[in-house]
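What follows is a single chain, given as structure tokens, in the form predicted alone.
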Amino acid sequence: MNCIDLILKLEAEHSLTLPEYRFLLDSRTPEDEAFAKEKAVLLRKRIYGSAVFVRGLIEVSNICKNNCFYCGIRRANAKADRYRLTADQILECADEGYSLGFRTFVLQGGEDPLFTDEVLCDIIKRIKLRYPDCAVTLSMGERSRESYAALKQAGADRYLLRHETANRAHYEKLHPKEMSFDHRMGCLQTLRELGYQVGAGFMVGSPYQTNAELAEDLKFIETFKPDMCGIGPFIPHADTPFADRPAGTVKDTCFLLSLIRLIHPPVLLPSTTALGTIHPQGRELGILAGANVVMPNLSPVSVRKKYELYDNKICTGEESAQCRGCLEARMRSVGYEIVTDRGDIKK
């Protein structure tokens, strides 16, 4: 079986084997890239039409107890310049997408341990009585049952935890000994079980990465079914110990894109900031490649570059939610529109 062969196959299943997956990883050409992007946005329009959600991204603060070898927030980076938005200031970040149109607020951040289920949950339901129309999602790490039950009772809708790799091992050399692999998709499951629109996600060209792990990780997403997946090149940070690795690739993480759409067809998923950072059109590319999510960033412009987990991410211009014309126009070129929703996955 050739590649057109697989990619036909997963039209129809949505499902490969793990050595399907990594066949069609190893020997696929750019005119297979194409015949797979190509099925892949006929698929995600026969879904979704020409739309784009967006997202206004809240980051909240780059303070983090954990110590990821790849993220430039980590606790061991001493050059980070740390901050952490009060409620206040959230909540005018939420004023201001959504007099811009924004109706799902996005709030990121560290594993910060000042962001006690107290103080989140006060932050939702503030947003929630002031925007009952909107959708609050959230990206604030691995927390316990009880502190994620707590945040949906106040109305979060959403909960993004990006797997980062589905391979035990290779998530070892990615994190310190005090995390868990296990504890990590056992947050998902949570999750999932507490009735959240649950969005999952790795890094594409990670170190140590090879194609059999990346395979694992589409079989993961096949399995899983997640609400909503991120993924995007990694990029290394000077001041972590991967400094020296080479960055994913806008190619591979197109490529992916696709057989994501193919593999869960109504799934949101995002053209990512860092598709964006290595390339100028990244984020058309992605958008070109089957994603249907952008997420242009609301935070306040002084601390949008100290959430800094690659080097050299844009943080200034046309990814800023307050250039949203900008954005309009970038989608616009390719065939695609901004459109005013919560944008929930379409069952």
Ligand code: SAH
Contents of the next structure:
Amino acid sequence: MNCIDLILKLEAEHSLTLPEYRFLLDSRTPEDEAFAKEKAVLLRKRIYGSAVFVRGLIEVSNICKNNCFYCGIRRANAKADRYRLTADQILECADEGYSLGFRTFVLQGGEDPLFTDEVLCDIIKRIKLRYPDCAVTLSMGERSRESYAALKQAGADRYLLRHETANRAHYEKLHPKEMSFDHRMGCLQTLRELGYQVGAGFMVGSPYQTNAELAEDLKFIETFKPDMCGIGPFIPHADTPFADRPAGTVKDTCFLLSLIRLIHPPVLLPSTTALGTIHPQGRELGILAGANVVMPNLSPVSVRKKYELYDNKICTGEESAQCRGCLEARMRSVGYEIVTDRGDIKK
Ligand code: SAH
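To test you: the structure above is the form predicted alone. What is the structure of the form predicted together with this ligand?
Up next: the whole complex, starting with the chain shown before.
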């Protein structure tokens, strides 16, 4: 085996065996990474040109019943200053977002028990009524089939639920006993069956992760073919059990972005805020590796610092318009254009 041949095979067949993914991750040189990037960018350009899609991220609550070891808003973090946006506040964020050219709103939050189906359905319906040309994406964690069905019925179009890791033993090292790998994976299946456009994803460089686990993540992306795939570096948060663990790297994240583009060419692939946090040009580098989505923050500035999943998160001080303008300039600086569009996957 050699890496260039494997990258060419991936470009042609969009599939490798698990040992081949493993070999590629273990053995690639900087030249191989550059080659994968070039192929990924060509593929992305063929499908999406130089357009970059934007999603307005509204962080609706940092109250969470879960205790994921990596996450800054875990239940056990007594230092987190908890908040929950009201329906009216969320609608105001959407109003501002719409006027700034956003046509997708992502409602993300912890698993806050007060965001019942009734509350969420009402918010979704109000957004869709006011902005029928916009997509609503939810990223509110694991819920029941009935709940996902009700939210879909209310008008939700997409659901983001990172699988976090496709390896069961690794999943169990990142989460407390009461959380279940099977349940999380089952949720992704359910969401797909219900007709959502589904997003999966994982952290790069999370504790205990090796290339063996990453190879399984790539195999999972290859077989599940999510419409979206959110990947970003793991970044430690001081008030979590993983406070002293090293962060993932730009290099690994960018290589994985390129591979995911080759595995599933039309996939919607965000260049994440986490990537922008570990490197001043992280989001530009992500786009240059094959990503095609950015997700500026639309949350009220008063809560942004409180939605702290990891340390030193960027863009917590600026107004939404500034965030949008800043990203527009960043994308332009590397030859890409943010477009006013729902940004659906091109099948
Ligand atoms: N409660 C929702 C939203 C979670 S936050 C859910 O369960 O899906 C969105 C994503 O942030 C998570 O899926 C996780 O992959 C990522 N994340 C959490 N803590 C992180 C950290 N310390 N570093 C990097 N990413 C993190």
